[in-house]
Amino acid sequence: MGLKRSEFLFFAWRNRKLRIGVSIVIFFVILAIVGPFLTKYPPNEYVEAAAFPPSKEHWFGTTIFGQDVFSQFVHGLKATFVVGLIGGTIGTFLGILIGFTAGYRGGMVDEVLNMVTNIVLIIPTLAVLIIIAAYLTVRGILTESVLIGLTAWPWAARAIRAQTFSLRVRDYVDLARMSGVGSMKIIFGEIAPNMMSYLLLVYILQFGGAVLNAAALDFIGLGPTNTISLGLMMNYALLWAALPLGIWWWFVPPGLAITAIVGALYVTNVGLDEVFNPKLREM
């Protein structure tokens, strides 16, 4: 059975990894929301002399084109979280739907769904995203997020399927089945509530994976064509030789932010695992 809310809050507050991870993520979320109001410059507007170093007027300096880096950074943060939210949600939803169905029904349904999952699983996800993105002349955050989500579900489906196999033979599931309860009601009314902690961990990993995949696509120039993102900032810095020219403030902030967000999500996941698993809890 899952933890009661009071128990969860108690152990969550005591877990250092969880506190650190959540704090970092919340910091960047707040910055993504509040940041655009802290700058008076649009992200792509030419506002100052080229390659202006960080100053009181331009906190993160300017690009080689005279664009305000801080403005690009905070707008890029928003794009990063939107991709993580949409892509992670789609990947988790598909993983839950396919994993629960295959694990509960078994038989031919399980074999077919498992075959489809294995086929998608062995296809290099990033390669597929690169090919699809390369053929799209206009790319937006929503398009990128959906593509990432549609290719990220197989591992989640396999993991959820394995958990469902062990839960479908429990007494309370057999009792619900004998009472005439439908399959979907059993899955989402009896099995899913007992896997909520595991599903939360899956979603966090899907969120982080979506952020990383988006950063990779953006960095190689296949990201959104109508907005700015952290990955695109690093792509532009690479294209215009920011490192050789010593314009470190152009690529360091987005690189550190992506690393910090993904790292914090991983630490949060480890912390939650320790909270939900009594054998792993910090004493």
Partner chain sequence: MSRYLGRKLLIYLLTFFLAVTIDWLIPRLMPGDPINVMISRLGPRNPQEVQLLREYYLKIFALDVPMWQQYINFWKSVFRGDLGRSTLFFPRPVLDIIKASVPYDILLLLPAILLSWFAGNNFGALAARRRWLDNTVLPLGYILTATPYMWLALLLAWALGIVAGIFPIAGAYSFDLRPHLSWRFIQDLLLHWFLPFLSLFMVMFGGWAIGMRNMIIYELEADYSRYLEALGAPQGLIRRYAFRNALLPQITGLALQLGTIVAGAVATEVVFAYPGIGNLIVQAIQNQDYFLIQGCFLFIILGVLLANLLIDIAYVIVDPRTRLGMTGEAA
Given for the second form:
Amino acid sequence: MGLKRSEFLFFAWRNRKLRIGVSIVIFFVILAIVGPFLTKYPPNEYVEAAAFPPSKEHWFGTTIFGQDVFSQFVHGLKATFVVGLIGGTIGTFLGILIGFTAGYRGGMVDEVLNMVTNIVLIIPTLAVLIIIAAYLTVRGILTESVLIGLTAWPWAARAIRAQTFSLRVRDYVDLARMSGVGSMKIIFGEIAPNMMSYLLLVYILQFGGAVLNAAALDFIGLGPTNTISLGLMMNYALLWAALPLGIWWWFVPPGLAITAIVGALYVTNVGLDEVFNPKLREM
Amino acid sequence: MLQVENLTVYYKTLRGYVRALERATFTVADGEIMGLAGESGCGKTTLGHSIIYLRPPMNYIEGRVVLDGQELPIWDMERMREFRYRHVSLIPQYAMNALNPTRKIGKMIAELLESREMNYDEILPELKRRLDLVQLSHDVLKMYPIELSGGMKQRTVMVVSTLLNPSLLIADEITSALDVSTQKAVCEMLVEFRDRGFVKSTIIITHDISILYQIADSILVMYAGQLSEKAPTETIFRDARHPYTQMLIGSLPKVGVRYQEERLRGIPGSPPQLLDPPPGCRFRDRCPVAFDRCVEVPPFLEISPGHFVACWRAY
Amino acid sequence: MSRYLGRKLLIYLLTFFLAVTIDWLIPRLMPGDPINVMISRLGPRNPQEVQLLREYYLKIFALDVPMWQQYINFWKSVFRGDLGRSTLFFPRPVLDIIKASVPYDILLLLPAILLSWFAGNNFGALAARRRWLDNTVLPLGYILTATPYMWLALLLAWALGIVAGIFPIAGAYSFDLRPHLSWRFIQDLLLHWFLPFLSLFMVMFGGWAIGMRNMIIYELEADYSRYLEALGAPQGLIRRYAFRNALLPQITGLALQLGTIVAGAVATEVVFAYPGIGNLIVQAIQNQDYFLIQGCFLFIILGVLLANLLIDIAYVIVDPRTRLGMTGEAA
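Now show me the form predicted together with its partner chain; what you just gave was the form predicted on its own.
Full assembly next; the chain just shown is listed first.
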């Protein structure tokens, strides 16, 4: 079902889930961009007495080393979005490339690609990331994002393959039915937008997946070695006894932000699905 | 006998009501097989479904449906449950997918009957006789739907739907997914069911008027949510009085070819959109003989015994 | 059915082959000399010992023979169960260390996965039925599945462990106890087990509940449901069918989720210092214990493959279509 732009915006605005989800994501994007300018403390500098609770001076308190948690938080937020963006893009791109090729070409090509996808799908992503990251002594946020993207494509490839399959069949039926007249219009008016909406949904899930994977990787100490991230904050908090010392302001904000961003992405996805798919729209 | 009076059903959408069925009044006698024909979107499916299965986004507006002297509470999904299957039954368009894919067919029928407080074992002999009648092996009952061919599934659904001898059977586009020879067999089965008294009245919803020529006793033609004409089959084909019916019959190739397009070949123009339809006869924009009177809705009048028509030119 | 399972088995064999190859390949692709790193990890020793170790590692890695020979040797030792010796727990063999961890993973993961799956599915089906429940459960479900495992683990450890002081937050049992069969030990074990279990359970529960809720709504709109409704079947029967059919994709979903579950288990075990493979692999990484990393990776893959196989068997039992060999692609 192709939607006109005005129609799309109309339904999009009416959808509460979409409104809430997008608002939360935008809020955190703005915080990630503006945040570093709101704090005068560099993220890793020891600026204050240790384990200071949240105050006017340090909004989110300080770590056990006296680092400003808010500063670490907004810088970590930036890293989170970078990983989501790069990892999500690579994962989606590979998924499209492999899924579309398999679904469109069919036959032997499909057989082989599908087999490969099914195999890679079984191997737990994090396990592979762990052993790759374990042997890399210097890791940047870019390396991490690329690695995450490179291991995240299988489910997307499978979903896109299935979608391409069904569209190809529908395409064929449409062409036959319309006997030449307006077939181009159907392809570009109905099928392409349909696939685009689907890809957008895949991209959002890839984005969220990359954020969660990065958080796990950072948390077990295999994240970037040269910068701060939300997962790393929780790692430090655990390692330096934030639990027994009750420094909750150290580990609550990073996890909360990840939960909010990923949750908002999921809700956005559901909302978009309802907008794109008229069957799901509430009357 | 089925009597429908002033039945009006709208679809509720974001932009307002789509007036899919407007003040339909007609009867179907016992033993009558009535074809319900028209282009897609003319309201024939709405009409068929609202008698058995009226649920959102369909909205009941007004009208009565009386079956064997008893009014059906069609506006109440829950109260209708009691009437479904025993009194009104349906052979759906999607017969190929109508059976639960993870239940053996016999078990599904048993569970369905038991959920309606009937005993499967008591009905089993009759079920087997009917399977014989449609030339299905009794083994079907031990099979999963996926083990059946399309034609077998179609016949199974026909047997299941008519098992309790309903007064009214609604067959919804049952031939559209089938090849020509299977179509014929299915149609003959419907006649057989009627002749044997499995069902009293039958409504066959179809966009394929040529199918009806062979089996229907009468044909009701609809256009854009309004009834156009109802008459015995012979009359519709030889002496149609509504210009739409005439064009529909005229546009028909001799045998068997179907028109599936939204737009009918041979009739210029397209039906009005039903969100906010123009007043009066909805065919008048495409009608070659329209005149000023047509801005009023023409009543559905009996111009000769059994022949009803809604056209100012026909009275 | 045999064709379906046969095809699956082929995929699993290939997966295992690929995993072992990755396991072999990656250390060899990385810069630096792993042997030097490993020996230096063991700390200062006398030169004679260093020489012995070097010879040992050279033999294990067999870096002096051609690559293909190294590869075949690697396979041989995998089949012999010889995964090398840990440097972190020197001189214990890697296999022994992993064997000691596996029971804790089973103890933690099996109940968490199965219970969250059952509870989530039932709850999701319930949510699909009642609007108010739907409106409260659905947002909660989305929040739960979006929660990083370690964060929920940290929160629970802090709230129930530190603040409320009900549960211990580290280890599988108290330091002053040795594993033995007694009521006291079992009680202690369960007390330590509860928080990691709960945090895994909660995150997974959210995912299953949402999945089931969406699937059942889809199934209730399916043609077979509409047909039953047209024949006056009560809601109870229609929902029962829909629930059963919605379980099928949820079983497939279980297989697809295993990767995420592994990630969750690793993070959770780290938070609670729970002595499973997840905790082990992280310790191995922090100490650059390469043999232990390889061994853990291999065991994780084996576990996932075994779980996949069990899920396939369950699927075949539940879905008649796979039994009849009439579907090409079920999972």
